[in-house]
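Here's a solo chain for you in structure tokens, the form predicted on its own.
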Amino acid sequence: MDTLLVAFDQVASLPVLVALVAGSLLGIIIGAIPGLGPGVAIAILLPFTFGLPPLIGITLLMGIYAGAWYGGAIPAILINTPGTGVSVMTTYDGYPMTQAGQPQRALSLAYASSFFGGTFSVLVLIFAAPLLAALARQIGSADLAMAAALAMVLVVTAHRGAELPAAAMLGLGLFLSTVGLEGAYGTPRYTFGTTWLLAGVPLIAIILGLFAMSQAFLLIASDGGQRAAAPEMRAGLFSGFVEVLRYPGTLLRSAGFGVGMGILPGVGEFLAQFFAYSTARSASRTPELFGKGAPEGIIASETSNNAVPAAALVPLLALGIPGEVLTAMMLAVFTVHNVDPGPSLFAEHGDFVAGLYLSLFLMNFVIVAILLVGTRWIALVTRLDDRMLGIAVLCFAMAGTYSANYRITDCVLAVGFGLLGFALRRARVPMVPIILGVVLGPILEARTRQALGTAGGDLTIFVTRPISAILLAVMLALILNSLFGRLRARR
């Protein structure tokens, strides 16, 4: 009860409530605009959240993160165009249902499924993060170094069929993380005699360049044509909250896949959605309806991808290790305010954690309320012109980059990373490993140095400690499995 009262005290302030509603609404709109996605919005707003208290900043960003997955279902169902990359499978059954004259039913099922997945993952976060943090108190520097290395391996192996490009991009991110003054002795590394690189390559410039500016360049380079009009919406968006209860097995399995894949670093929504959809089809009594308007297809897709955001915070809060690019961006908010995620977070900043839990739980209710009232108007944003959107994103990204440190060199770097990101997107080379390499590189370096210092330079510390040895064995198993998979594919 004390924790609950502290949580209500944290969230009941007007700034937190405004951030909760504003983030949720902005996330829904961003998700409903095909071609953007939450990464662009979070990247643009990230520099502006540095001046906000950590709970307000994280609530705003998490509202965008969660709201975008809800909103991505709107164009996927109404015009057969995924609003976000993880809404692809929603089109399989959502659009056929719209063609059959039931767009309200499809959207209602999507909203109800997303709500269940979102609230389920928040409950998992509430119970799992403190337990993992309690376990983490027994973890030493060698174990955390291996955990960071395991996260990198998972990032690479999660890109099935593109492991080599993913590994190359991870290597690029690790190299970028070494630029600047070395922490232990203050030795400049790869600064080339400049002063503006002594603090390292700014994370904000990398994020905004790779994700916001590259997407803006893609939008500007498009044909600029408008999309088809969405069908007219009527009332009846609440019925799905009753209909989803007819499929409890699909709901629970899909939420379980979302939570499991969210906790694992580098995996995320795509695999969660794939496994949930495939399992739902194989377990269904009417698998022949999948792809033709099956309610279970929409439920599996939307439940799984909306169960990921809160679950992805588990490794960040408990171990201080981000699992994917959006939580890596949020780590920057913690860092700016000297709030260190990890085992000490729950003891030193218990009020913040309690407030975060409650805001994440309430977020799902706020998002659903906005969607039930405003879907017919939100659907209009699907017709925005791509080129105008690209110009707006580019302007906001440039302003956000400059406002972080007020240096024009940051803007130049961001444009350079934007062009790199544009080329990588066109070549279909994954960019997420770059960001995770930049974020995880310093963690791996610092923890490895601490472990070797404690062991007097003895490398066997990574195999003599049980947890470290287990993580190392898991890494080797993942690498060997990926190599054997590539050999089998060639044969």
Contents of the next structure:
Amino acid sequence: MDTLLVAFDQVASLPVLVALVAGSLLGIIIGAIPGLGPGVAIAILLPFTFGLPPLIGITLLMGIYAGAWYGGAIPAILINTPGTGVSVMTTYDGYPMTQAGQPQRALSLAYASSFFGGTFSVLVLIFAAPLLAALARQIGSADLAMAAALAMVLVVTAHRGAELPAAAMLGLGLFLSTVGLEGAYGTPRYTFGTTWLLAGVPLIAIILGLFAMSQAFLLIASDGGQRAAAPEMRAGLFSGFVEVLRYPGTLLRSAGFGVGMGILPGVGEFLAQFFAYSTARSASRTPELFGKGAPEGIIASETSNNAVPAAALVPLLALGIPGEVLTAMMLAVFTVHNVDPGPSLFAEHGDFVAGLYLSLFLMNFVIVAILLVGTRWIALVTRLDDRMLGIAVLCFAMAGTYSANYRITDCVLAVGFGLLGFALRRARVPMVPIILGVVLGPILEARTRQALGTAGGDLTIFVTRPISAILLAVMLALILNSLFGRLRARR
Amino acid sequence: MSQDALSTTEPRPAGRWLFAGLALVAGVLLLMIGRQTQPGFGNTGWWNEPRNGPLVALSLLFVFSTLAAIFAGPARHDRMDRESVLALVLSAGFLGAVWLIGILGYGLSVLCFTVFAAFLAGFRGRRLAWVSLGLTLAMVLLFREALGLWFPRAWLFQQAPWLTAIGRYL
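Okay, that's the form predicted on its own, but what's the structure of the form predicted together with its partner chain?
Let's see the whole complex now, leading with the same chain.
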């Protein structure tokens, strides 16, 4: 009860509520615009959240993260164009339902399923994160170093068919994290005699370049994205909230997949959706309807992808280890405010954690309320010209990179990363490992030094501690599985 | 829906020359490790050596970039040249606009950039004017007025008192 009161005390302030509504609305709009995504929006907004208190900053970014997954369903259902990558499977059954003259039903099912997935995963976060954090108090530096290494291996092996490029990108991210003054002796590394690299390669320049600018280049080079006009929307978006209850098994299974995949580093929405959709079709009494407007298809897709955002916060809050790129960006907000996610977070910043839980829970209600009232108008953004969006993204990136330190060198770096991201996107090379390498690199290096310092340089510390040994074994199993899978595929 | 539609396997990444370039850069940086890092002092243990981190990271980058270059899939050739040139020209325009902030101020620099980018994007005539003016107005209102973002005082707005007054809003 006390925790609930503390949570209300944290959230019941105008700035937090404004961040909640603004983040949710922005997220929905970003999600509804095909070609953009929460990554671009979070990259753009990240530098501006550094000046905000952590709860407000994180609430704003989480609003974008969660809102975008809800909003992505709008163009997927209305014009057969996924707003975000994770809405692809929603098009399979959402658009046929629209073609059958039931766009409201499809959208309503999507909103209700997303709401269930979103609230379910917040409840899991509330119960799982403190448990994991309590467990984390028992673990030492060697275990945390192995946890960071395991997160990296998971991220690489999750890119099936692209493990080699993903591993190379992880190496690039790790290298970027080592540039600047190092922690043990305070000596410079790869600064080439410059002073502006002493503080390291700015994360903002990397994120804005790789995710926002590279996407902007492609948008501006496009033909403008001539898309079909969305059908006229009428009232009646509530029916899905009753209809989803007819499929409790699909709802729970899909939410479970979303939460499970969200907690695992590097896995995320895509595999969650894939498994949820496949399982829903296998378990359905009418599998032949999948791909032709099956309500279970929409439920599986939307429940699973919306269960991921809050679940993805579990490893970040409990261990201080982000599992994917958007939570990696959010770690920067914690770092700027000297709030260290991990076991001590719950003891030292319990009020912040309580406020975050409540704001995440309320976020789902705010998003659904916005969608129920504003879908008709939000659907209009699907008509925006891609080239105009690209120019707008570059303008945002300009303000973001320059205002971070008022250095033109940061902008040069951002442009460099933008061109690199552009080349990587066109070559279909995953960029997520770069960001995880940049964020996890310092954690891995510091924890490894601590562990080896305690053990007097004895490397067996990583196999003699039970948790570390288990994590190492999992890591080796993943690597071997990926290696043999690749060999089998080549045969 | 076919089973293919459910497949999570992406097409094999391309980028042979990109990875070959990255491997080359990693190799050169590895060779420079002696110059670009300094040895630890005070005998605090091998695990504290500053070069350990870059050594591991660059080795990973070198080995996997080389392998990725060898096993890279076929590159796509559709519109590659036009897109690449456009990206390079936009990058140059972006940096030029950032440089202009110190001379013309934020608002006018953004206007120059939006006109430039909108022209490259294929907008012409009235649409070019609407897109560039609309975006500039939106950016100035958002960053200068709503968020109150500070920018260094531009050279242009130091030339006359009435210009200084205008500069507060741009």
